[in-house]
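In the block that follows, a single chain appears as structure tokens, in the form predicted alone.
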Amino acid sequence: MNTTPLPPLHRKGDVVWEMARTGDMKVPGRIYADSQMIDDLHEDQSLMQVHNVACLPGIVRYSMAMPDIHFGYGFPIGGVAAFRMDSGVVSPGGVGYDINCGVRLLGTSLTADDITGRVKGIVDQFFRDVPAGVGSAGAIAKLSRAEVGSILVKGAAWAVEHGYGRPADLAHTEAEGCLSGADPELISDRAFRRGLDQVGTLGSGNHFLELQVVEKIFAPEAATAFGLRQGQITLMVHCGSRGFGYQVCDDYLEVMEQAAHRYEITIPDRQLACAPLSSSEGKAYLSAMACAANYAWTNRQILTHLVERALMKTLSVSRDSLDLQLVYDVAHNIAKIERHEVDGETLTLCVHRKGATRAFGPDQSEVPADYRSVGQPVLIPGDMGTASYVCVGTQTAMEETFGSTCHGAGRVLSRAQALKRAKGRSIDRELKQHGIVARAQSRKTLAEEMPEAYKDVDSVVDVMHRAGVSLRVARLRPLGVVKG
């Protein structure tokens, strides 16, 4: 880690701090946050990642932080930047080792009312139909490797094709669905081998499956765009790649390091490796890194499918009936290539969300039909026992943010922090006081996944909204949830 003493902050705005462009930075950082969050950043080094992001080849504009900042692997978890094609870099540490980690929002015609006295018998049945916890095997057989093949070049269309959801799905998921580019003879065999049975798997540690209740709208016609109502029954599926994309990540990271050092690239933190987006290293990178995120859409497409069936199960309800439509799926983790307007050019850019995910604004062709004319939907899970937002770009976030905003509340105690505290407690039945039935493989994911663990999600959405990047549209309060 780079030991430079930090530039220092200073207040743009409301909440907008900006770290000066110093030494080796190419740009200045930008971190939405407000005044408590930023003395709380003091605590860790996740400013510094801002810092050395900034110095990368390429970059444009801002190394930015959204209000979900946290200590990563290279790029600061809550991390976006934007590069150059023909002078900038791609970094697997600004996408994560779980490539396309995300989350995608269900509505259904239930109410409240429909399922009092039924939450934990629903809860019950995911947590038999939904394969859950590390290692967990797919809820469908165990694949070939030319399946697998498929499924890396179709994405989601490919859990379609073979029955899981409708042809509607794939419009109101982000890229529909599917990267391009996609080249599974870039994989390695090992990556290959993990792939096989985790097709359809929730997997652990903030991963979730969670029955909620649209508490609140705050934007009643972006509400009804998005098919929300005050009372209905929502639920929210948040997983990624697995195995698949962690070894994916692995995989590279060690091509990367060469490569930076082949292009005498300097980095001030290894864990930033890199290749120039014009180079082979940097072409496989991506093509592979297509490969993992085609996975994790078709992964969320069969959960959907799971999850429908077992409501359909357990309320002794028709498909008709239930009327399960896929409001979004938005990713987490992912390095996409995007036009962008930069100093009045638009500029083809390769933008690295890690820990931070979309916020188009209306009228952008990316936006699904039926949403462009309020703007693409910002789903934004908090963890069990807190809320969770859906929110809506805008077109401050293009002008400002790369169409990007926060993905979640963000960690602030560590996994062995969360343990230490949670020594002697029970998580479940506190869980159980506040109204909300929790399912999990062990008491241990729990423990490390308690809602202290992490930020206030409320305050950090409010930054967003207040930044004018992503503007709150509904609340969500979580009845029960499965994790791994």
The other form holds:
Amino acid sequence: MNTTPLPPLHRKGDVVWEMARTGDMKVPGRIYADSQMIDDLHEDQSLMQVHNVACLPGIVRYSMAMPDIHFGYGFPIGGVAAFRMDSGVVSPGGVGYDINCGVRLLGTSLTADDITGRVKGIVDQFFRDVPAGVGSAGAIAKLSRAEVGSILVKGAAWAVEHGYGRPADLAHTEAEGCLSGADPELISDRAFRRGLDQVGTLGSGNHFLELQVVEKIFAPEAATAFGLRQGQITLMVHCGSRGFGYQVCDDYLEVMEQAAHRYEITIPDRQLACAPLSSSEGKAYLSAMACAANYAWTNRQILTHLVERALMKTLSVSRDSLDLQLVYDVAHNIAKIERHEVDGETLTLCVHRKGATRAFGPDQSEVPADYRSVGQPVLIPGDMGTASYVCVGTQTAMEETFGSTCHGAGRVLSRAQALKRAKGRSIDRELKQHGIVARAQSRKTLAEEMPEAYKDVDSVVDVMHRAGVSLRVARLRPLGVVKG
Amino acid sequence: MNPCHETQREAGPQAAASPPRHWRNLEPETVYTELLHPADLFFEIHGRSFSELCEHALYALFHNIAELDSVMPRSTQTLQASASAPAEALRRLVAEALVLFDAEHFLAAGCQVDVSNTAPLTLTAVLWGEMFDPRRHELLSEIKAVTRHQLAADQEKTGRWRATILLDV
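With the form predicted alone done, generate the form predicted in complex with the partner chain in the same format.
Next comes the full complex, and the chain you just saw is listed first.
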């Protein structure tokens, strides 16, 4: 970490702040936050990380931070940065270890009344049928290296071809569940070894499977387009590319360190290691990252199948009567090649979203045809005791944030602080008192992920709503949660 | 381009003849201290020698992956890691041990690390332990990676070694 003093912040709007361009910064910083969040941010290093990202070559317009910004490795979590293809860079630190960590929302035909008194049974069934925690093996047979190689190239379509879900699911998945350019030859043996038996597993930490009820609708037109209605039961899956993606990131941080040296790129933080997008190293990372992104989409597609099966079993209902529909699946740790208008010119850019969600507005060809008139669904998970949100992307997002918004609540307590606060308490009993059934492989995880360890998701979503970047559509209240 | 640094692994399913001291006999606070970090596991690790520092770093990793009391030294695994700087060699060794757990589900209960000072610095670790058994072992945290953030390994004036290492959770 460098010792450069933090440039001053100037308020540019209700919830928009600009970090003045100073020293080695190529562009200014832009932070979306309310006054309280800005005060809190001065206590950690994430604003300095916004500054550091602004120093990278080829960055366009701003180094941006969403209101759920917190400290990450290299880039802050909640960071967005776009780079020119000719002069810019790509950085694994701008994507994160969990490549294509993301969220998937499933709608059902059920209402809250349909599952009164059955929530515990449903959560217990999920806990049994959906491999969740550390070291858990997949619910599908261990795959061969060739089969995993096929997943890396085909993404979620591989899962559908093998009976995990429906072809229609792909249309409601970002990038239809597959990034092109994936090349398994660029994947290390370590990554393959870590990935072989983790397809179809939820993972641990902040990953979860949640049973929810649509508590409130804010935007009826968009809610109707997304198939959401008040009182409806929904399911949310939050997970990523598991050990496979972690290893891809780790492998390429090393490649990028050497590349940054070779191409004489000055980086203020070792974890900002990067390579020119036009270099062999930059292209190799994007191909390897695409493999991990495709692994993650396959993983969430298989988990959807397991969730559907568990729900049908517990409630003794048919697939047709359950009518599980994929509302949307969106990544929040990824680098994408996209076209955006900058100062009246359409540019092809590499947009890094690390702890940030794509939020494309209406009429964008990347948005599913049946949602195109309203915009892309944006899924914002909160903590397990409060709520999650469905929002919708806007034209303002296209103009201001390269079509990006926040991704969640963001931690405020360290894991150690959370464990300290949880001492002598029963987090699952506290959640039960609020009508939420929680099951976790480890009590430690439940304590670390306690609701007060996170920022208030309502405030985070409110900032982006007030900025006009992503508008509230529905608030989802948790009824049951499975943690790894 | 297939990323690969200098790390090797050998498996030995055979029972180890004389495992080193079982980690259950270690007092964690004499080996490592957890430093404040907003989201992940940040450790300061100490050792009387560089090899002991590496052993303690491996202990810190496995102590956070699982409750170690029930892990028995039934077989051995050998890991090797090389780098020109001690900190990077240490990081690679711990990272390789993480892969060993994540990919092969091997939990260690003790280890011995030998240091070869010929360039590049090469660490050879023999880990005693067994395969993860969900009926007997309690897992604690899922560790994603051994980061390079604030990575350090230095010998102090007293001759003792001190390292800082950050695990992404």
